[in-house]
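One chain comes next, on its own, written as structure tokens: the form predicted on its own.
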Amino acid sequence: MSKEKIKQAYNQLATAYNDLIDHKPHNAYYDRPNTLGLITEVDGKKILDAACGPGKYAELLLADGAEVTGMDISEQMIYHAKERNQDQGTFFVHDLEAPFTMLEEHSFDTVVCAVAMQDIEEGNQTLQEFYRVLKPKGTLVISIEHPFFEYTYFKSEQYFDIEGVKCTWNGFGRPAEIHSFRRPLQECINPLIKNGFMIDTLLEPTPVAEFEKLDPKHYKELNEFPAFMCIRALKK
């Protein structure tokens, strides 16, 4: 799968996503409020946004007190993340992929990744960089989408395999495909473990009522199975 093929489709998504991210059902009473619920400390804290997409994270970050460094690929999301937070925060074009060079070890208190290891075919190199820059005892806090959700929404066939998927994404002005990784539970988990890291809560999360209002279909089938899962772990 090539990594280009992800980073266009994030470029072209980049100005809609945008706009919508703020009420956006999924994004705004599903994911962000169960992910952000993880980070227990906020206010004088440094967290790493990776993957920070148009700077929403960072935002809501920022007001409560924290200072926030974030990362993309896409730069378009950036110039959406500079933009969005005028002279707070920073934000820069950077591959999860590629080593944190510019960022120096025990850095952070709280690494967030909302929604984008899926992106990543192997990610212990991700995971390597987030565990140097976190400060000893240091938090990490992702939202992945659920592997039991991929198998059953990409009809996979072999559970066990890493497999790269696509989908097309309707809900951001015109048509999206969409490239990403399905892997199954263990997958998700065990590289935590085998990078120096302790899981400390495993949430599968329910949208919140806001969410409702908006998307009553979508409201009912994520509280009877979850679409995403998020994870907090500690540095070791």
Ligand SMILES: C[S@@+](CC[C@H](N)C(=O)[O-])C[C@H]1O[C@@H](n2cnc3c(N)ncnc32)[C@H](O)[C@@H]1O
Given for the second form:
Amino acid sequence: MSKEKIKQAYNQLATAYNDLIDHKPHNAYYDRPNTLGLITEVDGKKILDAACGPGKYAELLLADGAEVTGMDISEQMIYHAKERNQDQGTFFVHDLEAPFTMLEEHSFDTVVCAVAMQDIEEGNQTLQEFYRVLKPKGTLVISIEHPFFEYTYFKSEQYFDIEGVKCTWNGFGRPAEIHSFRRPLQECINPLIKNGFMIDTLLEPTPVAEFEKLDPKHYKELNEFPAFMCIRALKK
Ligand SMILES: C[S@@+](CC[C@H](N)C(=O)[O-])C[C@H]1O[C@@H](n2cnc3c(N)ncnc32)[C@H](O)[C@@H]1O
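Other form of same protein, the form predicted in complex with the named molecule, not the form predicted on its own:
After this comes the whole thing, all chains and molecules, with the earlier chain placed first.
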């Protein structure tokens, strides 16, 4: 599967994604409150928003007093991140699978990577770079699609494999074909440990109350079975 396809799909989605992201239930009332809840110190902290999309996480972190750097493979997402955050924060196009040569080691208190690690085929290089740019005892906060949810959703018959999968997103304007990688649980967790992180929290999130008003069907489903998983890991 080509990375170019992933990038093109997010470029295609970027404007609708940016328009909807403030209140899209799975993002605004499921992923973000749970993932942000794992970032305990924000004011005055240096935070790297890896795969920042249109910069909504960055907006909230900046509002709480963080100094934010955001990067993303999609030029269109970065365009919206810059526009959304005006003169605040620093945003640039970068592939998380390439070395972060523009970032110094030990320079961030926290790296947040929300709903993006499923787009990366081989996560070790990325995790090594997260480790390098974090200060000693820095925090990595990740949200990813839950491996049990994905196993069911993609009707996989090979749980233990890392499989290239695709689905169509209909919730962001024109339907977009999204390619990603489905992993077993051990392939979500062990690379963190292998690359020097200690897992501090593993959260199987539930939606917050606002979700129910906008999408009662998925609110019920997400209270019965998780779609995402949020992890906080500390640099040892
Ligand atoms: C589902 S969006 C999440 C965006 C943002 N983190 C949020 O939660 O609002 C996934 C993002 O990952 C980015 N992405 C995918 N593969 C990437 C890569 N290899 N390097 C950097 N960004 C990538 C996409 O362009 C997209 O903006």
